[in-house]
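Okay, so here's just one chain, in structure tokens, the form predicted on its own.
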Amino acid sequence: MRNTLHLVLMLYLFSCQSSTPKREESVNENIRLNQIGYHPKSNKQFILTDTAATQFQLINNQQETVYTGRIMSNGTWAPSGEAVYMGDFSSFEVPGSYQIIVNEGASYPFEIKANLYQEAWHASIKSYYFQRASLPIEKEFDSLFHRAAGHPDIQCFYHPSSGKTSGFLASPGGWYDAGDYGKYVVNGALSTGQMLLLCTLYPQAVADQALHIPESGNGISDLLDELKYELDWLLTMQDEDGGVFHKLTAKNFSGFVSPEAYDLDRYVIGKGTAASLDFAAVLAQAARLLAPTHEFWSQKALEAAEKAWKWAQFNPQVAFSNPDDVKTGEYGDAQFADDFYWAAAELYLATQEAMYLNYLQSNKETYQHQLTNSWKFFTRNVGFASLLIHQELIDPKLYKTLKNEHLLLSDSLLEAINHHPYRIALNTFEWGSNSDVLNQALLLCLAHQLTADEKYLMGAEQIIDYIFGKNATGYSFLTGFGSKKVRFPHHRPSGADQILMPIPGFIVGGPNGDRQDHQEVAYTSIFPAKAYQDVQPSYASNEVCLNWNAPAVFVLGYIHQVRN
């Protein structure tokens, strides 16, 4: 069964290719765009690369032209070595089918049309539920990518780290991190919380059965039933004291296997301040969430976030770092001031105890978004975000302060956004640019939800134009959605599955300048923007990750929720 549908998805991506462009035009590469497409009343931007051109045509699916604007020089922008230009048709807003022509050459097909990301936010939250472990996915529920299940966690090892020479820990649930089968505390804790913002603006935005997964029909939001499923992992990390155990993943990392051909012993790894504070941080969002659905379980949440708090506020300084037979992912952080933040937000906003506020008080944090790492360095936004979205529960002059200093660092990157030769905010790129940019995007959605000025959705848009083709690469960095899609990610796996292309929904890293894998990886381009190989081997450029797809899920959701 699995072959014909290997065959038929072969001759539905060959048909695909062979009917576009809908010109006879070869497709100019160097035409830049969302290829997904725009809504109505969102800017409508292209980017075009050392071309010279004055001016372009909007064509239909009959060849017509319907509009014809101007092309404008950017300038040269030095990390991707290109001279850029840059055409608008914002004004127009017929809804259809359309390319852009310059020079008689044509891009990528897409549409103007509402509920634009519907497909693609979906498939950006389902992603977490193709990351499941200790369970399969039925075929009922993907008739493709259906697999068996890895890892029960049932009998897991304590490595010395974790402050235990013996016994074993039941430890089953939870996500696969990344392209890896590792599970970590930090990047999970900080993954949900990212996604239960977004489920407290909007807690119908998902409505049960529109994902279609096992939980679907229990009367409760699928996206808060695909989350709950990280949620209890994250509570079987816990120990005795309190504190909360750093990972759990072998001692190496495995060959590109399936999860159910996974045979490394798996251990519970570290214990120290950071996990502790990020558990405690998202068991106290989520317990405030979860309360009307899930009373008991939402008291359980609480007091183990409490547990939590009170074990890293008498161990303030517990770092972890690799053992010597450790090679999986670190996740190290030695500064913890974010991460009391956002404990002391979140366990405010749950039991309005005052030794919380006065932590808060007592110790502010800078205003900012610090790139890369967003693990390490997001964990205060969060914790500004759920004050900032819970304003009735916050004294007025902490919620002045926090609104002020938001708006001020989303006007700085509208600035940047208005003068950047892409219409971004970003001119570094590291490990995970894409979450830097979606990180971006998410802090400008919360400024629109602050003060409905369209200004701010208009910046948060212009940067989900870059994750969807109106970059220096011209990949569509969601896998499954594009023209020019990402075909082979690193992420075990789709690697494994013998299937041609990879699940869908997945953000890729995205270009990285530092490229950690080139001894393995030949990159085309040594240009930070353009260092990106959709190579299975490239982990520096091509791998998914829990963090990567969070705030994709958000600010695709938040767009869908205010534009229709």
Ligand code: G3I
The other form holds:
Amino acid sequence: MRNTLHLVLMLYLFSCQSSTPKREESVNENIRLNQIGYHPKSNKQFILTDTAATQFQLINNQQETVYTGRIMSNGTWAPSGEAVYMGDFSSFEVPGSYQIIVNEGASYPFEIKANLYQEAWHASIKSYYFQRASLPIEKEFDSLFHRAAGHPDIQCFYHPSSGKTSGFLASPGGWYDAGDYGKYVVNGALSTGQMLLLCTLYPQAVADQALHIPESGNGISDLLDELKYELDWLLTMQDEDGGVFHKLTAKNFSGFVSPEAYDLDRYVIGKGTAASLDFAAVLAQAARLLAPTHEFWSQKALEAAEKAWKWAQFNPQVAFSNPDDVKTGEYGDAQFADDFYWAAAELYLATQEAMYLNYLQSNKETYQHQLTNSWKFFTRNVGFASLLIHQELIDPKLYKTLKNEHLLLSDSLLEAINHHPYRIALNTFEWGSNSDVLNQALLLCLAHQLTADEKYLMGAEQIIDYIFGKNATGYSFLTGFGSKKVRFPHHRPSGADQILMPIPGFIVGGPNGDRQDHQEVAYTSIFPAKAYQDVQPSYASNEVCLNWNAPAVFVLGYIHQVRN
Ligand code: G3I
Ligand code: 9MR
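Switching from the form predicted on its own: structure of the form predicted together with the named molecule?
And the full complex, kicking off with our chain again.
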């Protein structure tokens, strides 16, 4: 069976390669553009390096030149070590299939069309289904990537750091965090919270049955169903006293084995302020959203959230760091102001109780976007976003202040984009840099939602161009999509399944100048914006992760809603 699949895939890949490009010239990889394409109304730019060209042509699939434009210099960019040039064909709006042609060759083919991102967006959500622990991925829901259930997690040991000394915890379900099989509260809560923001704005954006998952057909949005799979797991991580355990992992990362082949004991590890507050925040957020469809569940979720908040009031400084015998992901965070803020915001919106509002008013958080480690800092932005989306529930003065600050931040991002050789707003490339650009795009989408000013939407789209190939590596960073595809992500299920292609719908970490895996991986460039290797051992540039996909789900979904 696997051999037949292999053959089918080889034929598939071969047919893709032989049908593109249409021009005889081979593809010039120095032309970097959005390999999915462009919406007719969006900015349409591409980047060019190593060129003497002064002009470009846009050709259609009959090889006719439909547009000619000038190549301009965007200056040099230190993070990639390149002289960067750009072409712009924004005014050309005719749907169709095209290529860019310059002296040195042709680009990958791409499309101009409406409804551009639906497929990529749905895949980015369905990736969470493939991350489900304790459940088989049924053939019925994916004929290629089906697999047996992994990690029942019904009898997990308590590590001493959890504060418990005997017994077991039943903690089934939830999503694997990333390429590893750990389940981490802080990161799971943040990722779920970011996607719940999209559900708040567009509750019906993902219809029931749109994703083809086990819950499809139950009358509820498939996105909400997918998020509830994680929320139900989060509920199992609360201790009787209201505090929330930090993570459920083995003591070490496993080898590249499939979920069902996993054989390391699982432990409930740590209990702390960040986990408790992020749990409180996301469950209060979900309680509000799921109340119409899951009334009883919502009451329980809100009670759990309030209990976790109370625990954090009495335990406001319990930081987590890995015990000596634990080597899995840390998600360490010793600053809790942002977590308190997010939790207070969601609890206020869910209950309208004055104490939460008092907290927000007397503990103002700086309105900024700190880069890298979004689970550490971005939680405050989820709180801001929830408050802004619920203008009707908050004090007009608070709304006005938050809105002004949001637009100031968004304007500074747009300013940075307009002066950036690659038309993005990032110059520092660390672990998970793709999530940094995506979180910037999320902020711009919200600015568009608050103002209906197209410039913010265009900024978000330019950032998405980067994700799908208009970047210094030329890769399209969502698995399964684009012409220059990621093939070997650091993702255990994809690595262990004998299938040539990785599971689709995952955003990989992206360029990382720190290259923490340099002993295992030979990087072909040490320029930070090019420090990316599509090889399985590259955990520092090519892993996948819940909190890297979540802003992609939000941004692709937002663009899909407002552009079509
Ligand atoms: O910010 C500093 C920078 O100032 C300094 O120059 C640089 C020097 O190495 O380090 C930077 O911090 C790094 C940080 O990421 C931000 O880039 C840390 O060294 C680096 O260890 C840290 O990596 C984290 C990684 O786990 C290792 O703990 C990633 O942020 C985080 O996303 C990643 O998360 C893992 C989970 O632990 C386990 N599951 C997979 C997941 C994704 O890889
Ligand atoms: O495989 C691990 C990956 O899932 C984690 O995110 C990453 C975080 O540190 O660590 C990976 O494990 C590597 C370990 O940290 C160092 N030795 C090589 C391991 C991967 O082969």
